[in-house]
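Listed next as structure tokens is one chain, alone, in the form predicted alone.
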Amino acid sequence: MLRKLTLETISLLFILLFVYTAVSKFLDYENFRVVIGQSPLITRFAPILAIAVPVAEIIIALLLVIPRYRRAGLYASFAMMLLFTTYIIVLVTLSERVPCSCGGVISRMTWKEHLYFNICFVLLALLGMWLHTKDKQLVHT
């Protein structure tokens, strides 16, 4: 029973993060696609990036909704969150200017806050990838 809740606990927040941060990014469309276009690691690949991540997010969060999918949606986050933290180490090491492009009030966060953000969330989607994988073997045995 606690395992169930947990696992939908942490559902329900990455489908939070993910539809809100993407609905942040539509909203402020331009300004997310100049920004992310100042990052000297993805410069290239800004307008592509611009409509692929929100896009990701949403695709995430819907897997996350559908008990079918939320094993799927889950390991969706994790490489998500994965992504975005690796992508913070090197920027902020290797960046002397350090554009940020988030969303809503995640942007107001520093970049050790967010750091600590997302390495939270990242264990969280290990946390909800191990209690699925165990749901499933409880079902099964």
The other form holds:
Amino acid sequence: MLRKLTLETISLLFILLFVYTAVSKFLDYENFRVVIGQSPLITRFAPILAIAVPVAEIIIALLLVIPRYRRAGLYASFAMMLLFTTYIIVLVTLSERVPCSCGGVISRMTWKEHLYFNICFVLLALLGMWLHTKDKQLVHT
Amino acid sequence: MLCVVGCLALVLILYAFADKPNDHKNGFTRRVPAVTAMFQHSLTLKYPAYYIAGYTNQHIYLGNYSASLHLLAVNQNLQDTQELTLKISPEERYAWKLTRVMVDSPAVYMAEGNTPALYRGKLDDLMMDRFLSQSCFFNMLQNISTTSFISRSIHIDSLGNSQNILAKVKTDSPYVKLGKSILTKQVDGIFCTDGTLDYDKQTGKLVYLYHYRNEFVTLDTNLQVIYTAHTLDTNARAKIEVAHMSTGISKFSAPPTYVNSRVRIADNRIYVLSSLLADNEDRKTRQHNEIIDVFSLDNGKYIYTLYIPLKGEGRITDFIIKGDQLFALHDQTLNTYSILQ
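Having gone through the form predicted alone, I am curious about the other one (the form predicted together with its partner chain); can you provide its structure?
After this comes the whole thing, all chains and molecules, with the earlier chain placed first.
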């Protein structure tokens, strides 16, 4: 029961996070598209990423909502958060002036806060994946 | 596991494709060996976000971006600090986040260019009174005498194009005189003309140094150009991309190539804090030092290069030169160096 509840909470947290950031990116799309280009890592891919990132976030949120695809959703969330985390680490070491375009209140975080926040979510996704596998095993036995 | 490897690989691919500053050759050389400044004293300040507001024979004055009325006086060997508060009538309305304090002993000025609001007081009582109400909007201000200032303002021409220009603001008529065609437009007129300004009391000359191109302009106090000269690097045109948004705001849409960050004039020399590495410098040079190129104020010719060793407190945000001493501000740390050659 507790396992189920934890899993639900983790999924809900990810859904909230991804929907919130994706929507705030779309609402402020014009700005997002410009600011994302300021990052030296992704200048060349900015026009594609400006659409791909929020769309991917929505898709992951949908995967998490549908029970059949939850496992895929959790894996995708883990991958996404890991991607963001490595990106932050590389960006901070690479460039003297770092812009941020994460969306909504999340943009207000400092780089340290960002890093801790992301690591928390990476761990949450790991926990979710583990719980989900356990769940499946129980059903099968 | 596959996930982890995939993510790391993706970021590494992005990293491989990224334009890294100072990674490729910048195409210029500096005079070697450079002179290395000698570290003297260090003072950790109580708050972050300080800037240099001015200096007298005995003191350096620091203003603070997040506390418009706060002023910190520090003596030359950084032993003695004194917190001061400017006094202003409570009815006064101004955008405190945009105000800058300028100390030009015995006067102290406080300026905010969006209202615009200008205040003047004396260092010994700090009572600030409204001053020069016939001013214009500005985004940078430098006092050149007790009755006149040089401002950088945005000028909009008849076609609706906006551009930064320098102007002289005085207490008597004609209150504002525009110095057209001093700052030259290359890309958008605003970002591409951005830079820093310093005034030398001794010679009455001003230098405006562009941030994104290898150029500075030396002027007299009547906004007459004495000469235009170049910093060492090869960025003759600003490498910036600007996007104009429907809200009327413009933003960079790619990382700008930042060339020069700060100019200061002292003893007939121009000190330019540079962001770029020369081809004959080691890649680690800028990790451990701040690089200042020194030019002659008479003709803008390059003389030598000065290295300011960093002590792990981050990059220099502002600096001044006073005799053979250099005061370097690193946001929350103030260091002094001896630059005796």
